[in-house]
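Given next, in structure tokens, is a single chain: the form predicted alone.
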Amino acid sequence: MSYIELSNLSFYYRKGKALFDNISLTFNLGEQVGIIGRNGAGKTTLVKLLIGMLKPQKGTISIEGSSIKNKSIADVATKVGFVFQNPNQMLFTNTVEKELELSLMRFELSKEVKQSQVNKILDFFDMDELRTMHPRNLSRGEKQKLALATVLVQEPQAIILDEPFSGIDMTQRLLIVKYLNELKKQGKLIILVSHNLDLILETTDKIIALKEGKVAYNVSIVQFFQNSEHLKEIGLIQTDYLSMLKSLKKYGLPNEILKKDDLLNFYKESLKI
């Protein structure tokens, strides 16, 4: 059974002008899904529907087989966590530790259990030494990690991240990629909304490409990126890295080689390094 399912969903902001019209999608545990498309394609609206911030006019959204129609945003958040693009929107207290404790306030947990979960998530993100720091004094990358930690400490099975790589340097980006890959190993569902196609390649298995409120593609990353025309169709520009992969395919690089580590390993093996 799918963890999240959209069935025959329609949504419009103004009556008679649909953004989404009768779309159906499924999201499974253990998947890393990238949602891509131009501005205005419907990415943000789709995410708001998934977390219950918006309600569809037609169709249903179900989590673990149960409709979220009458559930509050807080109820949905226990199943599907959401990390905002701007981490400052998620930080409210005066220490890193208190931010995590705040996320657990609505759960009926003992003090010992709460402390155990806080310690566990600080260890996972290598942030124990930042425990007493004020969140506003953290770097942008550290704030992004903390924002993700405040969601994960609640132990949802699915996490949606909206442009998590914006405004941070490459070192912090690669750290977040590492954490996302760890979460996949734990069987979590990761839904990533991003314009950064190179990092989408590193962190996803499947692509949902939106164009003017329609699902243009719902395929594996290999199927999507094997044809450069797919990007042009949805209005996105091919990156330098994708151009390089396209050139290498002319000299025998298999279509399924997309991620940087796989690319390096392929040539190491080919050259017997």
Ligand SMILES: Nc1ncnc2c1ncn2[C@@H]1O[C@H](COP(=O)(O)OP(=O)(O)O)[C@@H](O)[C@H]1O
Second form
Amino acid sequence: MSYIELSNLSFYYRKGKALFDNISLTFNLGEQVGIIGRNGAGKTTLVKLLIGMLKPQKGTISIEGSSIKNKSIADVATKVGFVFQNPNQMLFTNTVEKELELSLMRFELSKEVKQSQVNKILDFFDMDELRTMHPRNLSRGEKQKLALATVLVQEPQAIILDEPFSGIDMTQRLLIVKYLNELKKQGKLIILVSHNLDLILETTDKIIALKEGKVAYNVSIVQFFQNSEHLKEIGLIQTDYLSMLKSLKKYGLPNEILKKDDLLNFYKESLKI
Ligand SMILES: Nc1ncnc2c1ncn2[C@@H]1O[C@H](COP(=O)(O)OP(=O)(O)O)[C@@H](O)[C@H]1O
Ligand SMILES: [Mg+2]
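Moving on from the form predicted alone, please list the structure of the form predicted together with the ligand.
Up next: the whole complex, starting with the chain shown before.
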């Protein structure tokens, strides 16, 4: 049994114009899955279906084997955390600490346990010194981190991020990449929607490529990126980094080397440095 299962799912916004027509997908704990595709391909809609914000007209979505059909969004959120694209939509209180406490409000936990979860998450994100800051006064990247923290403090086994890298600088992006890799080590399922292919490459090991509501590819990143036609087919453009990898392959770089760290290690090995 997979952690999340979509079976024979169909969905439309307007009758007669199906966006998804009978798609099935599974997501397992420990996986990092990138969902890619052009604007309008259906990425955000798929995510909203996964968290119960939209209901399919046909088919079922199950989490840990039970259908989410009659579950509230808040119930689903304890199993699958969701980080909105715009962190301002998620922040409601006047300090970072209260924001995190608010996320734990629905849980029947003792004050001590709540406090320790808040401390743990502040530590994980190196945000301890921001504890008493007003969320409004945080930088965009810090807000993004806080939004992610408000989801993670609930300790869901799976998290979904929709375009988490937009509008933040490179340093903050790399930090989020670091945290995502850390979460993978903890065995969580991470589903990342992004049009930033370089960051998808750094953070995921599986790709679901959508094209006009169809699952065009559901393969490992190695299988997906080994052929640049795949990208073309779903209407996305090769990045500079991907073109560089392609050139290096002509000189013997193995297909499975995609991530920057692996690339570096490969050349360190071959140069014996
Ligand atoms: N609330 C809505 N009502 C009607 N159509 C919508 C709505 N949201 C999205 N769509 C349409 O559904 C399709 C998929 O959109 P979306 O899931 O947002 O794609 P993506 O996130 O890949 O850009 C698009 O054609 C879009 O115009
Ligand atoms: Mg979208």
